[in-house]
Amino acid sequence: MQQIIKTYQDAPSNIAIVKYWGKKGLQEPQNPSVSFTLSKALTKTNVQYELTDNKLNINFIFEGKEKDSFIPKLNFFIKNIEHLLPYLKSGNLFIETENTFPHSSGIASSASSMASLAKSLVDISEKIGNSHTNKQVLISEIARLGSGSACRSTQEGWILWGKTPVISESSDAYGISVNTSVHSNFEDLQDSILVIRKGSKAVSSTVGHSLMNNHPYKQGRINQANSNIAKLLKALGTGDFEQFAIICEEEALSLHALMMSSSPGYTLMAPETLEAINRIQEFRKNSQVPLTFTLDAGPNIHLIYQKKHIRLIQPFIKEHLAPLCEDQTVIYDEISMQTN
């Protein structure tokens, strides 16, 4: 009788405060990064594995439809993790996945999708009878080999990925939680995503990372990120939101400056992005309400603030920022934080 193992796993997307930009080796970062996971933006994954002697065969369904175009990427991913999960050399693998958030909304789906898949594949390995001494590290490392930032989506809360002298147990191979050293000021952050433009990014993350290989400011960026990691971890530990905001915005704008100054160069912000940033900074100056923003490699803005300021900030979003968004689309999310 053929053995069939089933599992369901989900994983959140994450938003980086100190950005990972540029790769080395096999999906390792040029610089360390820190992110927090979101609460509502999840990828839900059902996986069924059938144990056979045949070479591994993969079937993939995304949001109810077969997506054969993703099979080559999955095959490449599986090849890279066979040494970690040898059972994947044979059998039939059925993957069905869906997101709780809309596409092209400024929320990275690759992080949550590869993290949920990594959790699923490790769970199947255990159900087959394999034991893994450090399961969390293994899941994060496998997720990283699918999508670098996915290693920051395998746990909740604040995750550090990349070797830094600030934390001895940090690693380029997997992400680690830094929740225990985070002040309560950062345990209830709200993330309101201003969807300035819907649709695919002008340049893929893979191409964007490759542009850093010969970038004239590569070493300066690595130095900047390492410095900001130390500053950010200190701010998170002391509860210093003002310093957090300075780092947050410096990192966001530096990412876009790197893209504009690469060869070829890309301008990923829209006019409405710049107008929204101006309005955010003006509101903060006039109201003295602490809030900040970040961006990934696209035009959409993540507005970040503490839960206690919702009544002041969300009316501002609806009146002054939503009109700048396509179809006035704003997605309201928040940090997903472990409570234990």
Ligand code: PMV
The other form holds:
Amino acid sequence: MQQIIKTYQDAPSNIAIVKYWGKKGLQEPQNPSVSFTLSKALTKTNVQYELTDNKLNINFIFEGKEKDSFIPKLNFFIKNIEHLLPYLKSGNLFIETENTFPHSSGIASSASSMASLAKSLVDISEKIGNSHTNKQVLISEIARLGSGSACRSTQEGWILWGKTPVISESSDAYGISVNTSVHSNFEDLQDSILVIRKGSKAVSSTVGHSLMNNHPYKQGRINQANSNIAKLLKALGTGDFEQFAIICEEEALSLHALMMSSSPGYTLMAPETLEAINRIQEFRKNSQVPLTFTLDAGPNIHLIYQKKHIRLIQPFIKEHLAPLCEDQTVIYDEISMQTN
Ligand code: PMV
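Having seen the form predicted alone, please provide the structure of the form predicted together with the named molecule.
Every component of the complex follows; first up is the chain already shown.
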């Protein structure tokens, strides 16, 4: 009888405050980035592996349905990680995965799915009898080769990915936790996602990253991100929400400015995105309640604030921001922090 090994793993999505935009080498970042993981937006993955002598065969089920269109992408990913997990050269791999959040809602599913898959593949490797001395690093590195930002979803909380002189252990190859140097002001952040537009992205992040290769502002962006990483880590350490908000918005708007000034250039903000940003900044000015926002490569807004301000902010969201969202959709999530 053939040996079948099973595992179940999940992983959270993440939202970047300093953005990764542009790649070098094999999915390494042009600049360092920092994100936090979410607590409700997860990918849940079941993997079964059957040891055989045959060339690896993959079956993939997404949300209950076979998704063959994903197999070439998975084969490419596995080829890239075979040197790290040689058992994947042969056998039958059965992957079943589902998300706890809706598609195309402004929550990055590639990060959570590749992180949960990376955890699963390393767990199977251990169950087969392989030992991995630095398991956390290996998982993050494998996730990175699947989707760059996924390497920030293999552990919970605040994760730094990319070499920066500010933290000597930082690496372009994997993410590291910076939770221990984060002030309690940033341990309970809320992320309310304003779903301005449902539907898939007009431009894939792969294309977006590649447009940075010959971007006229490439070096300027690398300098800006490095400087923002240093400022962000300082603000996270001191608990300075005001400084955090400045960096957060500068990064979000710079990401979109970079997309607009690419060749070809493109705009991913919708009219309601701009209107919501104006309302958020006006509300902050008039009420003095600290809140900020970030954007990924799409029109949806991540509104970020501390738990203690929920009572003041959520009525504002419902009255003034939800009407700008498609079907009034707002997803209320929050940071997940490692408790151990
Ligand atoms: O990991 P990718 O290739 O999907 O790129 C993610 C890029 C951004 O979400 C825009 C920024 C980031 O750092 O997550």
